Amino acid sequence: MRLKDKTAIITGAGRGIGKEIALTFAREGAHIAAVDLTLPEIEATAAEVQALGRRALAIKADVSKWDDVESMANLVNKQFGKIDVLVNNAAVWAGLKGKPFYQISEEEWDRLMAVNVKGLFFCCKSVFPFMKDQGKGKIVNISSAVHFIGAPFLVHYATSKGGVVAFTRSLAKELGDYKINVNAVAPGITMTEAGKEKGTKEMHEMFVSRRALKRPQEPEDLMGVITFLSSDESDFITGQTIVVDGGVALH
């Protein structure tokens, strides 16, 4: 029970990695605010959290809109009395099609940056006053291994995830005096519904062949490190990005 009685906000919690984080944290004793754009999905996540004996809130919010995010943080603090952990997992990924950089439209570029980078900024900004008053907090940002290895035909996505790493390092320096830890996790391509849609069977076999650990990456492969970075066990770790991709990007 490494997160016993902690309150955690998980963005993008309606499916995939975000949902797995919410359920893993609940098993570790945390109460969960599940945040996403699709209400039925986060209500389902919240119901599963409650079935594990934890309190849960389902909050429909667009992380790229400040009013939504500010209301989210205020509601969580009002309902739970504190915010211990924020996991910034929401991102544009499902349905994203690879294309040459010169075919990426301004609208596509701006949409990715609005969610993947500005949304991160908004969520951190919204929880900061509560974590500051508590004298402690944990922020975990989900980046991507593409930051370290490059991703042709996904330049907008790779750029946004590189921004997550830079943001993490800078914010960690800024929030250390408040005992707020800021770290990032960089997954490889993961076998969520969205991950399975990316490419052909042959492409996925190629991804596996490049790993030191030659098997597909599952959402549960990320849970140990995300839980660790959200727990008291990581109190002296901040500003770090941990790659969890089976040994492709080594740094």
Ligand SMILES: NC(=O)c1ccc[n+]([C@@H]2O[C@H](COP(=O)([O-])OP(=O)(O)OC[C@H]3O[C@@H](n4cnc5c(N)ncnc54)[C@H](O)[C@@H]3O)[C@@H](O)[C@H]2O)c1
Contents of the next structure:
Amino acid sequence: MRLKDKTAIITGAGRGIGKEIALTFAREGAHIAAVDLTLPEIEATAAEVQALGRRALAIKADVSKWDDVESMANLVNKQFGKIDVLVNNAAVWAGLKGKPFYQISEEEWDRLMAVNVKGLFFCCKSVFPFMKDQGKGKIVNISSAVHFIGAPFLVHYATSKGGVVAFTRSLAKELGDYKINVNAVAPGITMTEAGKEKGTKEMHEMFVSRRALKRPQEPEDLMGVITFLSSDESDFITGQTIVVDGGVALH
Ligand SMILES: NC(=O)c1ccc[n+]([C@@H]2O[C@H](COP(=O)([O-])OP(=O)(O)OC[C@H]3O[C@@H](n4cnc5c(N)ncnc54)[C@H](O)[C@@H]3O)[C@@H](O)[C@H]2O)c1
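Switch from the form predicted alone to the form predicted together with the named molecule and print that structure.
Shown next: the complete complex, the earlier chain at its head.
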């Protein structure tokens, strides 16, 4: 087991990639704090984690709200006694419709940045005191391959995911002295419910055709890298962004 007895906070763990991370980590021996906006979904994730024999907490929190995030970190530390891993996966993504940049409202732009960028900052800030005291920690930020290749009609989303990479690089340099590793994973279009809704069948065929490895990308395709970056195996790797997209963006 690569994460035996580690404790991990996974944001956006109610569905999609976040839920897959929670269950994968539990199979690797970790105890899980599943964080999301609504309780029924994270309670379901927590129940599946417990069925795998690990401890689980379902925490309702909006990552864009500091009070929610601070309470989240305090609760996890109180219940589990430590915080080893934070995976910043929550994002405004499901339901996001592509549109010309000049039709994006200020409200849409601000909400996206509040969750996808400020939420990441808040979550890192909330776990830092605990990881610092432990003298070790792993932070994995979920970016997107779109920021390398450009995403017309999704400029707010692509900008936020580029921000995740800049944040990752800068924080990694700042936290090295505390032995806290900060890395990012940049997925290509992935067949979660939210990923499937982006584009027509023909567009998805086109996405596949641009890959060196020509098949749809599934959430499981991301789990090896995310687990690796959360485990002791990656102790000397920090500030990196690993693209998992079947070979479209070559970084
Ligand atoms: N699926 C893809 O094609 C794809 C590709 C590249 C990157 N990504 C990234 O991977 C991550 C997961 O993608 P997914 O397809 O599972 O998306 P998703 O939209 O299905 O899941 C995101 C989760 O985050 C939660 N969330 C949203 N706002 C939140 C907030 N303010 N506070 C707490 N939780 C919040 C949602 O409720 C949801 O459960 C996202 O960061 C996304 O940007 C996805």
